[in-house]
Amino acid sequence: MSLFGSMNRMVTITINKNQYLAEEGEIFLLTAMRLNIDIPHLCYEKALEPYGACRLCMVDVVTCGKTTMTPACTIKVHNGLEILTDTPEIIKHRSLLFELYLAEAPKSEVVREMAAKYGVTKTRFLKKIVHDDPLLGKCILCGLCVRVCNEIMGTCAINFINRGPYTVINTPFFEQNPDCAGCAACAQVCPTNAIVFDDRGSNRIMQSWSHTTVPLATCSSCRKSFAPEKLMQKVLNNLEPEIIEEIRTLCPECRRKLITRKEVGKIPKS
């Protein structure tokens, strides 16, 4: 869609020998999803720039009769684009990747279900030891959690640690990180549900991130804890126009009730 809400130019593309109309400039993976053409993927997130980390969405781009394997999330639709999504080479590539992911994240139900669709239920690779793994043996190292923390939230509370087969994601020195706002955006974008956090009393415990503890704000009306304090302050400080003082310290439920009472009070009595 353009900035003014109108559609971009529609162009003709070819997918698996069939022609379709598609929106020029759209990410091809989204076009395929809309057309119900199944392309597995784990690391695509609309809020972030695609970078093809998981490599599962590889497709063949056909140019002058030659094919080039490319991540579908990095291809922009243009007139005459020709794609093959399920050639024997592509299926073989994805099957091998699923074996690798079964070894990297042996406890991930998401990976197991996706792999099973390709008939992959076992791996020939050495499985990662998941004893005491704060990411429950489910992390595929796609880096979405790191990227959303750094690029969207601007917090940089977590990052990659070590290299090669020893690579993991966590807080610096595996210690509680006071920079963490407890927003849990990392957990929201994680494609394998590897990140664990828990609200206990007046604190949010980011269990996966070295049990980083973040205080929760308390509603001034009902006294319930409802959101991380640091995140609340960040949001309130950036609202334009500013939120009125009367509802600034209320939880969403109490805020809704107060506003409803005020609006009802404006209705003339018959």
Contents of the next structure:
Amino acid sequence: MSLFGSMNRMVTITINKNQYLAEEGEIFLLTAMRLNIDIPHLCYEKALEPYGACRLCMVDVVTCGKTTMTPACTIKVHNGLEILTDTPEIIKHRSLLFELYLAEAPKSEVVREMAAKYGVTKTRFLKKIVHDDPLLGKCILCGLCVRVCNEIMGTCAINFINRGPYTVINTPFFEQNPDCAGCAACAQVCPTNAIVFDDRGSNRIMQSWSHTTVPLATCSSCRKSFAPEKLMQKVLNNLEPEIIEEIRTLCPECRRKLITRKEVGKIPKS
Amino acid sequence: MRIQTPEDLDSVRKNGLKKIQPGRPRIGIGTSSCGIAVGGIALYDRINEIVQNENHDISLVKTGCIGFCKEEPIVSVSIPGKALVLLRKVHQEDAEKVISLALQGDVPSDRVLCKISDWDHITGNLVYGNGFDSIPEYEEIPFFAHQKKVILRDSGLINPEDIDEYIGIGGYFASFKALTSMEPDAIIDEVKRSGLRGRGGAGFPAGLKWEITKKAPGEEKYIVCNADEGDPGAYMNRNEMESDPHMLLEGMLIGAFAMGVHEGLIYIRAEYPLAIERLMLALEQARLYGLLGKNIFNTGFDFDIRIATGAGAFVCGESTALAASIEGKTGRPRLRPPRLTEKGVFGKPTDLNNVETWCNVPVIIAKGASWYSSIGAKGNTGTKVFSLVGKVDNVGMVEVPLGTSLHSIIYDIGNGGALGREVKAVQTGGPSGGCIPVRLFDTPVDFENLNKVGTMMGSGGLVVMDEDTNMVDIARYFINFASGESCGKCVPCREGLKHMLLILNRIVAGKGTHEDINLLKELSETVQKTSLCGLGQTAPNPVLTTMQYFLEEYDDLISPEA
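Since the one above is the form predicted on its own, can you give the form predicted together with its partner chain too?
Let's see the whole complex now, leading with the same chain.
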């Protein structure tokens, strides 16, 4: 999409036997969302490459009368694409996946609500209980936090540890990680609100990430702590054109005030 | 010396032949991992010590494994002009006897397995001679009689640590022919017409994959050999690399030339130290002869192979996880497409083939596609090496034409159950495969027919189970393996297998219920249908097949109160 609307060709696709117009090359999951066709998903984020790990968005792609189960986040729209999103088989597998999630993240309200919406209210599997879980028993290992940290922020402060059923996400060796900029993009992107952090005084404490402590920048005007210092540096160093000197050290609020005052000053007095 | 002309190659061949048939007694000790495990190296050292100390006119070499692992350490004694004799279960204390008899032109009769008068190396023919009338011929031993050796043609007969011996029996002649007299497309065409299918498990046509890689846009490309064999009970690839490493290198060289690729990689697990050692040595020797490196055979073609060792994760046998591991990342599969042929190692188009697939290439070029496709069955040409293990009498490395029945492999070659017990089932394809009951042993072993009965070829492990084996416990064993090897990326594999294991533990402990059996089945189907990569998609097969064929064993474990 550009500012002037779609640059791509519109094509006809079939979803659950109904025909729709869709933009060629678009991720099918997004198309479905736009068309209000409900497909549950937990690991897709527009800013990142499709990952296909949560398996909840599995739909049937119909080719020559044969169906193949494929995650909707990995299908690209093309002319004649035919999709079934709610066959009994899909619903059956999806329900069981929800049961697995309910057992894996028993404390997650998001998972519970989403599962309930699809008619799954309890699990037949043994619930995972981890004492003092830094992710509060809510993590579903979708990897969004790791991918945001590595691919978007370029920080690599957290990653997967161990493998298979023992996989967890944290900092290397569960120690405070000086690489962490405290941007909290991980918490922002987490679909189950599993990541916790807290701004205390002049520090941000990433409680989920081994209590990694990141100093916050102080506003040169109001003396309030407002954003992680390292993140500020990173952002300010990358701005093109550079931000004007006098607002570099201000918090957003003071910045707004200063600019407003300047603009007001420009209005000719009548 | 660099080999550049046919004369160069032929002079090395003659030299190599002299090493194999040195005009004095030659003793070869089976020193693949199987031989070493039962004292092969100790035996080699002892014989070496005696030969050195007493200055005997004997040539002593290490050889690979001739396949009859049950009878290791196997020793071959070749007396000039006489048939080569294979001795079985030779140990250190037999060393002196073997040497003194060899010097007299004889062998210890209590250790005799069989004799070989002449041997078809396919790339060459060796005549040893006659004599030893009372010793049975190789073809008379049932374990060998029903086999057809194409991949294992040199195993156990030549010294894998000496390139001269490989060239001596016609090795590298196929690559010389390919590079100097064939168009790259003609090579691909030959491989396509041979019908060779990938030996890693899925059976994708190898020639077609080569063609796709060749046509993929981009200058920089890779060919990779998948030597990450990790199925429990499977060790064919290890043995192929330990016994005849140059066969693999030659196959890769021909493939590289056909695809126009200049860099090759062998991804091998670190748990195979001897295979790595022998491959490294083979690479070094091939480079010295100019068979790898710049301007190979004076054709202007450059190609070299590097070794990438993995840390032994089963999931790294999956192509995209393997590529990630080579790049130094965690071995986790990614979504396909794009396939490796499009976006592989370091983002470049990559052709990935299993060890055994590469090993088939030299003979296809040497003997031609129609010779090759006459072996095996239609659509399933050539031979396949299996490691026949478990509760079978004759444990070992078995090579048969595709389409041979399981019955023939397990009874004719394997001689049925060990210790006279009844065979009940066989597991093919490792943790991705299934258990086939004895009543389906007429099934021909090929890619399609194994799929039909719920299992798969896999890389070629055959684990035999007898009457004493509990099939539920077998299923539990494989799920435990697969769960431990899951990368943890997608929920059905990570969580699903874990819960399958918990349920199976419950059933095996006698605490399961009929609901557990139903839940296990339901969960197996979801894991199979919704997992991201082949590991998860195939991991429930051992459960599903044992449920299909041995459901009564599950029911027997449910207590009546439950």
